[in-house]
Each structure stands twice: as C-alpha cells, then as structure tokens.
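As structure tokens, one chain now follows by itself in the form predicted on its own.
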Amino acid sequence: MILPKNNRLSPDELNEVTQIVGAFGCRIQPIVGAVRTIYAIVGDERDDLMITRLEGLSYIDRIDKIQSPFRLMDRRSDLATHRIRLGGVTLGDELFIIAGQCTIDPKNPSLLYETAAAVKEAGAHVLRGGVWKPRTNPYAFQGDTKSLDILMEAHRRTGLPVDAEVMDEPQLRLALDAGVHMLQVGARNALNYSLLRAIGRAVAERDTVVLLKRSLHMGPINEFLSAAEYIASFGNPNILLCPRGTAPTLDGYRNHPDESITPLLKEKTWAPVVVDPSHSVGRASYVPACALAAIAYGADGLCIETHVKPSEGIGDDPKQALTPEVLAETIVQAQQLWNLRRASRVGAAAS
C-alpha cells in the first residue's frame, strides 16, 4: 500500500509507480479517501526489488506491507481511518439504521410510499426496498423493474437514501443509473466474485456504499473479508459487513443467528457491521430481541425489515416484518443500549 507525501499522486507520479509495479505483475488502484487518495499495490507486493524502487521515489512518504489476505479490510490497513456517511449518519460514530420492504408491490407503491414515511418518523436513516429478489422457487415473484421507479420516487418524497439488492450487473448498471444509494449483495451472492469485481469497478469514484451479507454458507470470518476485499480492491471502500444469519438453521429460527461474530470481525477489520435480525431468526416477534443482541455485541447498525402493513407484504414481510411502531420502539431500546456501551468505552479510556 502506497501512501504518497502529497494528498495524491499526480497524472505523471502515477504513471511512473504504475509501470514499476507492473513489472512485477502487480497492478495499482487508486483509494480516494475524504482527504488523502491511498495506492493499493494488488498483486503479490512482497519482492523486495518493486519496494526498494517505490520507497526510492521522492513523492512517496512510505509503503506499508500488510501480510494479509484482505490487506484493504484489515484494521491494520490505511483505511482504518476511513469513514462512511449515509443519512446524515457516520458509521461508527452514531447508531445507523436501514428499514423498509423485503418486496416492493409494484401493483400497490403507495404501500413504500407509506412504509418510507413511517420508517422516516421511527428514525430510520436508510430506506430498504426490494426491487428484484433472489427465489428459491421459480415460479415465485422475482421482483420488476418498474420498482425502482417507486423506490426512487420514495426517496424523492422523503429524502431517505435508498438501499437496493442487486444479482447481476445489468441490475447493477440500472440500480447506478438510477440514483440508489447503497447496493446490497444478498447472501446468494455473498460469494459471486464476478459480481463482486463489477461493483468494485462500477462505484470506485462514486460514493455509492454497498452493504455486504454474509453468505449462508460461509465459514471462517476471513472468507467474509476477502469476499469485501474483492470490492475493495477495485477502488471503492464504502463498504458495510452484515451478519444475517447462516445454515443450517437453528430450530425454531429462519437462520443459525451470527450476530455474535460481531466482535471477531471488529478485531480483523475497520469496516462497519451492520446486522440484519430480521433474516436471522425470520419470525418478527423474535426481531427486537436479535436486534439489541446485535448492539450489545458491537455492532455499528441494524438492518430491519419493516412495512406499514405486513399481512400484506409480497416477500418476507408477512413473517417477518416489524410495524412501524415496534420498529420505533426498537430503536428507542437499541440506542439507549448504544449510549451505555459508548459510556462504557469512554470510562475504560478515560481510567
């Protein structure tokens, strides 16, 4: 990883790092960070002779040498001080929350429509909406494109931002042409690494944030991690890792809950964690109580299914959404809860 002495290299410092690292089949992409544009060196960065020619350049302030396989998302990385802002909301800093439908209707819009106001009022700061669904059965509703009209429309009636999932690129490109402001990787394609490199590439230089669920089927937490250094590595680090559950289920539950691997993540990566209780347990008698799991564990924010009227859902919701007024309760509890680890971390440092 390249951090030069300026705030970032020029067209022609660039050109020259670029051809140095190419010679060693290495490749570099750009990181814009706030302030400061880091240079990840992708490809294998340990040959001594490629880092005596970086570190002899007068532009370059340093290289650091991170032996990991998800050198971007490791907490030791130049991106530990990177940030991401959403819904007047920095990660990390303040409780974040995303709520809306698993399903939009498009034969009935004023039910988003409805769903954004309420989740807007119970201090939602990121609207879900699905546009298009994965299915297990085929002949189930897959979603239609003509709802990411009625989700866009919702934004523009409550100034939420937008969060919707994405499974292939021709999706992708329309969901970026739209406007969505974050694009969610389901956990059927937690580990479609096309998919992946398509979105690194496709939102490097917009500040478009992407919220990454953990495969079902996924096993060690460095697995999770690489699967968003696949994103990273293509230039965009806005990036938020969300435990939703995995298999086998746990009897009783929709999923196996996960939203205990919140502290192993957050001693491997700087990235926000953002847990989704209401695909975990699948059952939304049982989603407030996962959801302040959730906090109590560390995590950075929520992700709640939620509609104004459930029985009357398309997807999921029927099972497994929150109403707006349990929602609102919920996060009244999950940010008291909030405030008291935030008290908790600044009496530890201050003694």
Given for the second form:
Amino acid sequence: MILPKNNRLSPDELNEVTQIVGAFGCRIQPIVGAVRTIYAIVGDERDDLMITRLEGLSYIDRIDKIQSPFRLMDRRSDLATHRIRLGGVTLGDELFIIAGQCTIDPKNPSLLYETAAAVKEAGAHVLRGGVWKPRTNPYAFQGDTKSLDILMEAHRRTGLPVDAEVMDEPQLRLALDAGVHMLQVGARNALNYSLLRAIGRAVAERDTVVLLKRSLHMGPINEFLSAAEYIASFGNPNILLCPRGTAPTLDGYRNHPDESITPLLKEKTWAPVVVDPSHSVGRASYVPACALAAIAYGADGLCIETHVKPSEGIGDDPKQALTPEVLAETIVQAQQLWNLRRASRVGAAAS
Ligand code: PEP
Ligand code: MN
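Having seen the form predicted on its own, could you give me the form predicted together with phosphoenolpyruvate (PEP)?
What follows is the entire complex, opening with the chain shown before.
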C-alpha cells in the first residue's frame, strides 16, 4: 500500500509508480478516500527491491506492507498447524524444558554425565551442552570438538536428545554427522545470514530442531522472524524462538530481560517460544523468577543452564548456573503456572 506525501499522486507520479511496479509484475489500484487517495500494489508486493525503489521517490510518504515478509513464519501461513516434537514433548501442548551445562569440560566428562542424569531426573526434556563457545575474550576457552563425543555419550546414557551451538559450517557438519538433535544459533550469530542459510540448507532433509536465539542487538520483532524465515525457507520449519536478553544491559543483570516480547511473538508467528532466563539475567538467584515470568507471558518452554557443581563449571560465569535441585523446583513452579495459564485462557497470558 503506497501512501503519498500529498493527498494524491499527480498523473506523472502515478505513471512513474506504475512503471516501477510493472517491472516487478504488479499493478497499481488507487483507493480514493474522502481526503486522501492511497494506492494498493496488486500482485506480490514482497519484493524488497521494488519496495526500496518506491521508498526512494521523494513524493512517497511510506509504504505499508500488507503481505508478510516472513511468509512461512507468519501466524497466518499454512505452517500454522505445524507441530514440533522433541524429547517426548509436543511444543505448545506441554511445557518444554532444555537444561544443562553452558560449556562441556573435555577434561572432566563425568561432570556432564552427572548433570545429564540430574536434569533428566529434574524433568528436563533436552540436554544442553556447549561444545564450541562464542567467547568475548579470544584467550578464553573456546570449546573443544572432543566434547561432541561427550555430549553424544550423555545422550546414550540418558536417552535425552541433545542441543549444541554451532557457529560455522564445519561445526554444523560435525554436529549433524554426530546426530545432535537440536542446533543452537547463538545470540551473536542470529544476524549471520550466511550461517542461517547454511543451517537451513543442512537441516532441510532432516528432523533436526533449531533453537534460534534472539540477537543482543535485535530491535523489531520482524527482524527476529526474518532470521527464522532464512532457516525455514529451505524447507525445515522446526524452529524454536529463544529470547535471551538484549543489550544494553539492565544494571546488575547480564542483559536486558526480554521475556515480555513473548505475547508479541505469539501474535505474529506460530513458532514456539522458548525463553532462556540464564543468559538474560545472568545470576542463578534471579533465574527462577525470570523463568516464571516467561511462562506467565505465554512461553512454551525454557532453556536453563544447570550444573551439578556450578562452581566447577567452565564457560559463562559459574554464578549463572542452577543446581539440579533448584532446577527441579523451578520446573515444578513453572508447571503449576503453565497449568493455571492453560485453565484461565485470559488475555495475554493465554497461549
Ligand atoms: C549459551 O547458550 O551458552 C550462549 C552462549 O548463549 P547466547 O548465544 O544466548 O549468548
Ligand atoms: Mn552460556
């Protein structure tokens, strides 16, 4: 929909606009109002180049896109009935929990095995374990490919599906070949379109689930959904959206908590929302409250860093990880809130 700066386009302006959209297989349909005339673009108005050309015209106020730029992720798309199942849970029907270590310690595999058994006992459905890590400090531990074997061994021991972050194509290949069930796109890579494309291409033929974190630097919801669209456009729509806090930091927290975007996401997309309170608030003592807030906001699940011995954890601040005992208690409370939300179906709290 084209909104001109003046009340209507002059004949020359209308001619120019008609030629531009015509080059993209569209036509213009004026809609004459009492004061102002607006111009509908009839055809597929999603072509970004066409929109850019129109927006560059000095006499255009703005273009309102009616069709969604994320045609697969849009709540109105044919995929709205798509269901994602992992770890015995159908997302949306039951509360979904990912838990485990930030980073696997390749020198101490038994810590991951103990953590895996403990998070399973606490009620988690997927085990997380960082194999390769995006570290701010280039001299900090960057992860180790050996940890992939440890993660898969934890899967064999517990039966839990496993989740690991991949940051480039070689890691993506290794993770898929090893049989990782959930690929995590980290906050730093959520705007890395070539990686998103590579992941989309690689998982197209498989059942792999992708956990797409929200970038620290994302603003509008559409940016998040467009990132998901990159992956889905290759044919695998098993995508979970993961708000994990944004920049700038809210003083005292690790990031600015953003679980409150969940109802907005729910309005725009069918994709399940799995909130990560650990990287959001960044302190074990704040994590349960943030997790419960996420469920109250309508999240379908949670991704929570947990370690049998948080003080022996490597990777993110050991003060961030919950003990399995606190995880278990948080899951019980989250489940209660989930049940309440299900029973009430009131306003934004209903999913
Ligand atoms: C992580 O999950 O350990 C991690 C690095 O997360 P994020 O990409 O959200 O910072
Ligand atoms: Mn972490």
